[in-house]
Amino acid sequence: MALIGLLGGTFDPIHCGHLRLAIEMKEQLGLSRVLLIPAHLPPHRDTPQVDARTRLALAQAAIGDIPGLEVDGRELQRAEASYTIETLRSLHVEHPGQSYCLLLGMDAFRNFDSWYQWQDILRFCHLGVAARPGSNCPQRGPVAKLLGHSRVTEPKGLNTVPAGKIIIREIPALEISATEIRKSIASKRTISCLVPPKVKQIICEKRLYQDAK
């Protein structure tokens, strides 16, 4: 069964950097598709400035007809914080036997041991870590130890077992920040080429992030 990628985030708002990361990792790892999963209340970030329903609509508008990208809104249906382990468990209940690859950036991976029930996450998926050119892997601590035990260097290594492997791939840097986008909107600066046109249209029509910080 083909491997499915999972990319979570607040997507507040979703931007071209998110989409490029998903596309690059899909192509490099040979994923059948990538599910973008907006978080309701992310435990490691501030509360999103835009409500869940609107962020879901922005994500759906962003992917448009991009082949292989889909939006999964399951975390937005929860009243409590969004934990990756719970999302993985729900996916496995719905699709027994399906293999997943959780996509995240190197900065998030370095702090992986701060995630809720992080020791159990690799029981349910592989990790695909997107690294900027020249960025360094963790050299010491629990995450470095985990990487030493679980790393594979080629995508085919993800197909030998249903879960438990980590692969690191360099992708072209596309330095776009949702925080800076929100600040640009509040300062009435253009966000063209930072977000997809349909996302920009919704932001303008609904006057989102006008007072963002």
Ligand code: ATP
Contents of the next structure:
Amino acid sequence: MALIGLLGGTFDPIHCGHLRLAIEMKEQLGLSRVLLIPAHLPPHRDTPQVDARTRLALAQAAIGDIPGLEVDGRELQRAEASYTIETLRSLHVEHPGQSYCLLLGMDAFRNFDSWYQWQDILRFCHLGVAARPGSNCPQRGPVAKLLGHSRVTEPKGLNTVPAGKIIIREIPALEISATEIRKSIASKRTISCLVPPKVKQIICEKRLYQDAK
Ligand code: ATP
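Now that you have shown the form predicted alone, what about the form predicted together with adenosine-5'-triphosphate (ATP)?
The next block holds the full complex; its first chain is the one shown before.
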């Protein structure tokens, strides 16, 4: 059965860097599709202008008709923030036997040992780490050790077992971050080409992030 990619994030707002990450990794790893899973925001950031429903709507607008990209709102349907491991467990209950590849940037992977029950996460999925040119793998510490015994270099290495492997792929750099987008909006600069046109339209219509930090 083909692997499904999972890309979690706050997506506050979703931008072209996220979409290219999903598309590049889908193509490079031969994933059947990628589910974008918006996360709850920490309470101090959860202002009405970026409530869960709005971020979900932005994500849905962003994927438009890009083939193989889907939005999964399960983390936002819960009353509180959910840990990745819980999301993986719920996917496995719904689709027993399906294999997943959790996608993340190298920056996020470097701190993987701070994730809740991080060692158990690999029992439920593979990891697909997107490295932008020039970004280095962790060289020491628990994440480097994990990489040492779980790394595969070819996508076919992900098909030999249902979970537990890590693959690193280089993707072209798109120097876009949600933080910079929020700052640009607040200082009245244009965000064209940083987010898809429909996302920009919703942000403008709803006047989101006008005084964001
Ligand atoms: P913020 O600036 O608010 O921290 P962000 O733009 O980094 O947000 P997140 O929602 O935190 O976005 O990121 C979700 C995932 O997307 C992470 O794994 C992160 O590494 C990855 N990511 C974010 N921006 C890019 C980008 N420009 N290129 C590739 N991957 C990215």
